[in-house]
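As a starting point, one isolated chain is supplied in structure tokens, in the form predicted on its own.
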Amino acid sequence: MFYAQVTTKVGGLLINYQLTGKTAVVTGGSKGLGKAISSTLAASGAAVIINYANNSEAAAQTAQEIKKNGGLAFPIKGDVTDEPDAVRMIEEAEQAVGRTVDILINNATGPQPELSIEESTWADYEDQLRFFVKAPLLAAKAVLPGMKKNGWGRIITIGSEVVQLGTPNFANYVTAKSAQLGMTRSWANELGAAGITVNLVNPGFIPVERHGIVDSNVYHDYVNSVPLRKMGDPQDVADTVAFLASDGAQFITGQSISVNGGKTFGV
């Protein structure tokens, strides 16, 4: 990836999507979608904090790749579902870069077991809510003082198309992801006057490391259900996130944006 200013022309006007001078925190930023997002934000000029929970090797490798290509990246360990650890992680991020956090990408996830209603317990639902509601709340509370002081901020949460699909035997996950939609809209209304936008990006099924080997029948069935007739790539999600983080998206907030080739439409 070539690191340079990102611009595009719209109606003859040169629109600048550069993030130089901004600091971004990507939770779960070392692998899968998080890695693509971290790399793309760095490519756009942001200093990127690659948050990880356990895999220091993967985080270090992602940071090394970014630095090799001329970007700024700092791997920082932290359990974003634990309040003291989440606060410490943000404090370390600000110390590492020397300024407050401007962009927060809520991407971290944990195990996602597929369970029928009969198999499910309340604990199974709570596990998903910890990652997809509690963690974004803790991180947002930690970065908001700096964003409000600067009068500028971006909070972008990675959701899922399952909210619209209502995937069966997966209600623990679908319920938690659904909660992110209401949270995004409420936060957007609350924080807009402070110059902070809040948006939700909903990827389709994009196989990454945690999915392992995907059965060819599953792969082809999914592709055939997508209007664009192809599987998405982590870069598709990363590009959308980078746009929403930029000044080019300064008038977009409270939105739920599907990145899935048209498989679903707006909520």
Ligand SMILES: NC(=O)c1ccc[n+]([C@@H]2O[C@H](COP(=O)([O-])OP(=O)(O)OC[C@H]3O[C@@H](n4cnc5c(N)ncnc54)[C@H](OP(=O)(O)O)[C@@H]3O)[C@@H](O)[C@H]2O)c1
The other form holds:
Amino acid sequence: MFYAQVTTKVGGLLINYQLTGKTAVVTGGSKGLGKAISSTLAASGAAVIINYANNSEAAAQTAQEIKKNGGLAFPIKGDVTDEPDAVRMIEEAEQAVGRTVDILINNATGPQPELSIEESTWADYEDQLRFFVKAPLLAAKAVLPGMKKNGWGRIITIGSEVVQLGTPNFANYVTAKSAQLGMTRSWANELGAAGITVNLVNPGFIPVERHGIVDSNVYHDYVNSVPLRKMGDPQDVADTVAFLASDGAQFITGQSISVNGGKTFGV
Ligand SMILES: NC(=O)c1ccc[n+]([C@@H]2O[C@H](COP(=O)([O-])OP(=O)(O)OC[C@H]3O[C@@H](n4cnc5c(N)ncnc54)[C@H](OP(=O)(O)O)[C@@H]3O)[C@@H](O)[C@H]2O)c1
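For comparison with the form predicted on its own, would you give the structure of this protein in the form predicted together with this ligand?
Entire complex below, previous chain first.
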């Protein structure tokens, strides 16, 4: 089915994609990039489950802002790295909205310590693999029955440009983010015939609440390394995710898409 591009202004956001009638789960959807993704999917018409782990206030605030702008939002607490919690979260999401999950955004992250090889333990690598491989697997397993039944689904994972950059003293994080590339491609091959697309969105460095005030030298060095000569905004990532979630992206799967002003090229 062809959808004409719809552009509307909702709560200050210019929205280009039509997701009315869809249910989306955004893991770590309360803050940072996840907040922009939640808001944009909701402004595009989706009922959005805002998953979070600790900060109920931030999740409630994000949900409130979405509702104020006429969107549907349901904060659901749950640790994405814990199997019973992940299963319960998707069950609660489907009960809250009254329909199975159509769109899964794997976005949540825990602390991301920068460590040299000597400083790293296997546990440091496992911590990152738990967030970026285990959590997407648990969530995907929970949403797949509904997606397969409907013959339609979107799984979008938030990766990182560090995979292309090979950032030093950060291999715990880089290794886990790299695993998401193969996982995306394998899942895309496995799920394409079921009408489910699977894609990876790789942001550049985009300061969010947790980065605090970025040192001006770090900021300017980064901007000067970006062909478009500017820092990205969470909205840049959210717009790409909304496009991939829409029917406009129905023939795109297994792709790794960088949202970083051209700082990296290739896979
Ligand atoms: N920002 C960047 O520069 C950047 C660049 C490249 C890639 N990325 C990727 O983009 C994604 C989002 O990053 P961000 O910077 O926006 O992160 P963030 O602002 O730190 O937000 C993290 C989110 O994850 C939630 N969370 C933490 N532990 C969780 C758990 N166990 N279960 C469920 N939710 C949990 C947090 O909720 P609570 O607050 O309630 O704990 C919060 O909503 C990550 O995958 C990150 O690797 C970010």
